[in-house]
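Only one chain is included here, represented as structure tokens and corresponding to the form predicted alone.
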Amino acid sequence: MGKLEHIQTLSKHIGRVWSVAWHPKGDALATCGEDKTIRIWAKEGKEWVNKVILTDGHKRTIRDISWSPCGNYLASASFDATVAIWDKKSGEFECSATLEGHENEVKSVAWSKSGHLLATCSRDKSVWIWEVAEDDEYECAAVLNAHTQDVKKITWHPHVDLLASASYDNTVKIFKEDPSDNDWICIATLSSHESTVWSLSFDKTGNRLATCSDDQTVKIWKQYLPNNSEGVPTTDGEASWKCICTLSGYHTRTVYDISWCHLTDSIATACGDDIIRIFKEDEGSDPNAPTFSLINSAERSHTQDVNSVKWNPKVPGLLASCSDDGDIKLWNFIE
């Protein structure tokens, strides 16, 4: 069934830890909270030590962090409705650059997979394209307003260009730029979910999409490309996304986040119930409508709400998940 062993809980945040994001490299781990602060984490011998405190570049709570894939530089999206960008030219972590536009709370940060694009997503319910240009300058490139209420989470798909949203308003959206304008648009809207969408994960391929919700389920879509063999309709030579499998029954309460492996498939998932669950696709299930088992639930993972869960890139098994109360914790699946 697998087992998922604590490794180490560490505790020098003050009040909700809100995320977890893990260095390309898998050697440090970065966590933001209520306390306005984001602390960056790394191994001196067996253990994970605070080796950096980032304090000065918020007013309010700090809810998400993302990593840049060369991993020079950390953005932080904060309930003061700015993104901060911090690298370390200077040899020491600083704040670089401010982004402000959003009305209010900014919700969720994310890189591209080519480093040249950064979005964000507010309670304002707007999602905001930014290109990364010479000396660090940030330009705006886009303002989607697609959604209808508050955009909780953005993901990018792990290879190309394309940006995945998901919102209070129950729906997911698909973005893309347009090659014959370069104007971003939504080519998809994914309805399933009965009630807000929290948090997305695709996994290695980007073919498939785990989405999961405050309706308590998951959710896994796949995507199907124009003329595709298993006959699904699409339209203006745009793939079509369709739920494939849903995960109901599993959580007593809302999911918060999502996290899909690129090492060993497995996904992890943060509940309020306090619990970290992992599923595994069965073997042989069928590719358009598969199936999954919960492998493991560590019971009472943390003590409160569990905010955020995210796989170690390069090291597989290895789990960082975060809490209202206030830990980060460090965990082992071993299948």
Given for the second form:
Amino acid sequence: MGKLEHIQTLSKHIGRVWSVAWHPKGDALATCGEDKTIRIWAKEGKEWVNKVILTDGHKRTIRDISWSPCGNYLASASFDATVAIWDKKSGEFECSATLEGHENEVKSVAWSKSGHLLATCSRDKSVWIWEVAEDDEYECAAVLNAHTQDVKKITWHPHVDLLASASYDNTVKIFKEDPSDNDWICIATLSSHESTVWSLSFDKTGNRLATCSDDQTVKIWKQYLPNNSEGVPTTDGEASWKCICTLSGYHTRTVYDISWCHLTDSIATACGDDIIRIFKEDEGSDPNAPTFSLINSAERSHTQDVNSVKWNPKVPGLLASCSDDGDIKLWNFIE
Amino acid sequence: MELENSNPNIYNKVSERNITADEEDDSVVDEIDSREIFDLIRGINDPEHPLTLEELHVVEDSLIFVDNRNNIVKVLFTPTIPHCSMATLIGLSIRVKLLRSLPPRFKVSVEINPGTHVSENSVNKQLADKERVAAALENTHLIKVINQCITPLTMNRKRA
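In place of the form predicted alone, output the structure of the form predicted together with the partner chain.
To see the whole picture, the full complex is given below, headed by that same chain.
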């Protein structure tokens, strides 16, 4: 049994905090919310303190934020239908570009591992892929209209340019660039959830994906390449993704976010019942039908819905969460 | 604008709450109950008619469920006709009214009384999606319409 130890509460935002994002070096945390600000927190001695406040980039709620893999850029997605890119070239964080094109609220933003691509998704049902050119220029490389409803979250594969998206249409879709004509195409639709898929997270290998939903379950999906030894059928030479595990009965309300730690393999979930839960795969479990156990459930982690959870990419066990209660909390998970 | 349901059934209002001696005693903990929730939302106006949701039987005391200990409030509402296009707006008005009135610890769900609307599943899903509700409430036009619904007519009449 593990223990989730509360380290510190960061209270500066006014109203709901929607999202938290660790800097790739693990030494800074960006947060955003209803108050239309982005705050950047870093450690001073033993305490995490608010170092920077970014205002005036957006006219409405900031829903999501993402650091570039190099750590020099921060992208923010807003209900005002735009995405802002911030950098520190002048010494201070400044908004250097605004990406427009979505018809309404932008729900999520994510940089690819290479840093050359940026993806955004919106209530307008589309996913956009932007190529990062020189001199802070961003060119739209694709508009993907595969989903039939509001797209909630996008995330890139940890190693290759493969994009996964989660939607109000209950599905997850996987996209990649077709090398023959450089067109982005949907190569897989993952259907099994019975309601909105709110978030998704790859494991460190990128061969497995965890998804969470309004149906109060978490699902684990595995990629099967063509000619796999398990005999899972594939089409058009593309990998197929199969749901290999469903974690049901643990969450009592909507699961809003999920984070699969690349250092410790622990899975954390953020739930509408105010609780942060930690799951881990059982030792010796069958790779094609794995079992996971709930190893921690921190009652009243927050006083309202937990909206986001993220594992620190450098410090094993360090977890950040944020909530409708306006707080950001830092936790240390000890196994 | 043409009315969708030009001749709705109008029902009698329930009697006012009887205030007991216990309720006036400040030392007694008075837990939030379904009647209290009902009193908060019964005066909401229908978007089409100069009538309250209570008078149209859109909300009823018996379709409100409160679990005070677990911070749960669930309201079922009955659209006046099964294809009412105002269903989402009515549900949103109930949500906003409760959001503003209740302590933030409460998880409020607002759903259509099962079997009373042709697209109850899609309306329910939309009303339960807090992200879409949050985005809707940042829409200045929509919030104005909702505020009009929430402001009690009786209060306006009295003022007039």
